[in-house]
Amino acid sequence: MTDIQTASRPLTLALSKGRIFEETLPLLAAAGIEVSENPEKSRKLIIGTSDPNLRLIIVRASDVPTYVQYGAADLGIAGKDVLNEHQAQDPGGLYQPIDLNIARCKLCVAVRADFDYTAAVYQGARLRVATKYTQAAREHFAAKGMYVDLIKLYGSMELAPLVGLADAIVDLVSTGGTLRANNLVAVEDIMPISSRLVVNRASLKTRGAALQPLLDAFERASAAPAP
């Protein structure tokens, strides 16, 4: 895409469906921007807004950093968990100016309720850990001096300890309801997670004047106390 084409198209914000999208809507509203369609009810992947200079693209959460880094989106919103994994592969590729304080949860280690995790750690057992957050898990267990075998999964993480695939999982925990429903318990917190605004570095240089009001509005909205 040429510089002229880039300058003439609307700013593009990459978002994923679900909780991040829903909690981004009030931030956009605070900037005076309404979204034209709900992606949960529409098959469209490019969605307009009340601002002709801003459009949304709907992508998988794990793909948001890639769309932003390679310039298909000028900015995006992604969880710290996703950004940590992306940065392990592409360090320094994204500018992360604002913690939006939305979609808050924790990255945790969880096991079956009848598994004695403390004893296993004390005895130096080599555990099998299922997760899609391999970088965060590797760093966490290395800091504890534990040797683990990481098994990468992309979903239904809670199933792994129940069928003997893994001794533990590393996954996001919000209310803990899914863990309880599957007779699992969180045994360690790895890090708090929230969603952050990420910006393409080239866009910041070439389209800074158009981006800055939106960045300022996001920063004000994310800093405002909850109603």
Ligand SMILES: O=P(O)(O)OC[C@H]1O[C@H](OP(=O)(O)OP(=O)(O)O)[C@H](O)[C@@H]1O
Given for the second form:
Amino acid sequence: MTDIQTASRPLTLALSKGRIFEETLPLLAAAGIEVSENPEKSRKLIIGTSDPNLRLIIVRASDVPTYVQYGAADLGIAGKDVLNEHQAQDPGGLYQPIDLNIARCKLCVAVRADFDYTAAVYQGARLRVATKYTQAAREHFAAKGMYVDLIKLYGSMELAPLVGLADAIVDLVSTGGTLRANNLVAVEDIMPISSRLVVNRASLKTRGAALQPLLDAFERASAAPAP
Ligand SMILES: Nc1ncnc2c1ncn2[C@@H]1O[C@H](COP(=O)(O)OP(=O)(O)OP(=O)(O)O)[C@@H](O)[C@H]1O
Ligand SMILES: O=P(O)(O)OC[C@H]1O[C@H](OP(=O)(O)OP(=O)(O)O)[C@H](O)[C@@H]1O
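So that was the form predicted alone. Now I'd like the form predicted together with the named molecule, please.
So here's everything in the complex, that chain up top.
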């Protein structure tokens, strides 16, 4: 029997390093759970916690839904941006009970400050749009009745309009600092983003008794006002 099939293994929570890990720590602490190592320092991918029934696995942000979908993790924390893209390949697959209100930002359309986006839209120009978020971009422009050529990128989207790869980008904006630093402006908001707890549906049925106190603790911690 593999580890995945062993009902006695600890509950497994999938998290990405960086802001989601950092912003999840206080939520775990509110539930009385301390993490035994810092993944930024240890390079370990499986990390224990003070709760012998809970361990963390450290994965890429965009891989969190996949680990939960296949049950390699019982639950995970991922941004709405990531979940929206994942939904295209796994419609209705993940239970998303709690908006944790962490890692908040917006998904936006942005262009060079000297690009007349309104005129381009008005004239029905066929824009080239570079993004990591092709699903959200496709839906956004289709809803506007615009034909766009999507160019898939995996990061540093802000560079694309500066070097002639694209007319516009669809990317996350928080402080606006990255756009300003690259002489870009946001011209449309697509959706507000925050991170959600996602749960494997089979785990919910087979390990509900172990999961529920953790779900309740996340619910309480995310509802509590920031200290
Ligand atoms: N500037 C930001 N401010 C607040 N939240 C953000 C910001 N950028 C991204 N996020 C949110 O945090 C999540 C994780 O972002 P992070 O930068 O850690 O991973 P990533 O580099 O986007 O993912 P991957 O490693 O899979 O490419 C994103 O999916 C998004 O929901
Ligand atoms: O509006 P701001 O506060 O400047 O934040 C926006 C930036 O944050 C994210 O990048 P991130 O910092 O996660 O870098 P990465 O995409 O290379 O991981 C996003 O892709 C933007 O580039």
